[in-house]
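The chain that follows stands alone, in the form predicted on its own, written as structure tokens.
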Amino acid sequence: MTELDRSIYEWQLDLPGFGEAGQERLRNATALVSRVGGLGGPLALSLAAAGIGKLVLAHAGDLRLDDLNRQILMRHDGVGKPRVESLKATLRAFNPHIEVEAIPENVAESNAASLVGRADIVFGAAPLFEERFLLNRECVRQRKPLIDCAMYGLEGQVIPIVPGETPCLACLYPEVPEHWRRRFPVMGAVSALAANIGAMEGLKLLAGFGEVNLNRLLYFDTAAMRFQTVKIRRDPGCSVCGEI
């Protein structure tokens, strides 16, 4: 570690089991975040604050006014412009010592393998199950850990997935839930809470400290401020991970 690294991250170096070795692991790691909106944005910011070496950020489209209640990497002067321009500028200003690669694409069949292949760990924050399923499939195929993060209304969940050790997303959701819809109620504080839980699970996994909640789904309901973990099991007949 450099003296600059020690100066920036000295408060977290005191964490039990983390230290300089953990910080080095983060600095040498590359994380993919898809997408980088109300959930992925705060997640990417927390990874940048922790000193991840490189962020690969995938998010298509231009910024809209109705994004601004939750997409904290964005700015009003970016409305009508590509989202990746705002998020890259914000992260570079926040931590100029990490590398940020912003890709103006959402996860699709044509790019999923390539995007996952760039990273050591993947954070899924897409609002569409189709994108989450693609990330899950590619992470299982490439043996890359995936932190799947989701929220709806005042509820959220985080699932740490390690191929071959834990259930994958398809074990829990073989198909898109029947009543799922693209537009759903969102408050920024709720998506940020899911984001930071997901960030911590990924940071623990990368740096080798604390206890990662493997084989458990973390669920919260902010209406009642209730948190719980739910044990989950691999499906031996899963079409994605059943044979690994």
Given for the second form:
Amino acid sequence: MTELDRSIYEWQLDLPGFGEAGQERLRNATALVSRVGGLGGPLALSLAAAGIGKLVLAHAGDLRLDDLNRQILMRHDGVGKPRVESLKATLRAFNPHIEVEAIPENVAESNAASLVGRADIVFGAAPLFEERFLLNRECVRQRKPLIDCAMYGLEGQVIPIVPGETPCLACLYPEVPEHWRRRFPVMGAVSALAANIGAMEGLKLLAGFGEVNLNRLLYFDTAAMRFQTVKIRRDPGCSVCGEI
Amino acid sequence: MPQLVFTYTGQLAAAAGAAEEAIEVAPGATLRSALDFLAARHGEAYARHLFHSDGRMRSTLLVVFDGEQAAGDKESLMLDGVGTVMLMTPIAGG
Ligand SMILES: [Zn+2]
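Next up, the form predicted together with its partner chain in place of the form predicted on its own?
The complete assembly is shown below, putting the previous chain first.
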């Protein structure tokens, strides 16, 4: 570990169970963040702050005005320009010592295997189930941990998935929910909260400290400030992970 | 009759208009019978998150008994001994 690293990460090196070994593990890790909107953006920032070695950001499209209530790493002058490039610039300015790869594509059949293939851990923050299920299937196939982060209204949910050890997304939701829509109510502080819970689960998993919420999902409702852990089960007949 | 608390999340909470409600259930009641009762009370906007149009329960509805995902076929789950039923509809917002 360099003197510069020691200076930057000094305050977290004192964390019980983390230390220089944990920092080294983060330094050697690559994370894929699928979509960098209200969830993926703050999530990527927290991974960058912690000193992850490399971030691969996948998100298609240009920033719109109606993104700005939650996509808090973007800037007003970035409207009309690629989101993923704006986020890369913000992250590079914040922590120039990590590598950031910006991919202006969403996870799809054509790129899922190669995107997941270059990561040690994957964070799912896409607004549609088709995309999340694809990411889940690929993570299970490649045995990569997936932190599924979600939000709706004033509620959020984080599910850490370790293929073969925990339920996968398809164990919980065997089919695409018929009534889920791309457009949903959202407030930026809620997505950032879910993002940072997801970031913490991933950082613990990568660095090997603390206790990851395995075989449980965390649900919260900020309307009543209610946080709840729910024990979840693998589906032995799961079409995605039932055979592993 | 014993009171049973139902809590809702996501789109189901929005459709129910509340995050929580209590109903009376008879001993030996099934989850299915309670959901049929609640669906009749709240109407189609609520019921569509529980049931397919052919009446089968949706596979995507997560049923949680006292903090633990209920095991087994949802259609035949019994409510005896259950204090709180949490019904979670999937969320994916980014
Ligand atoms: Zn599965």
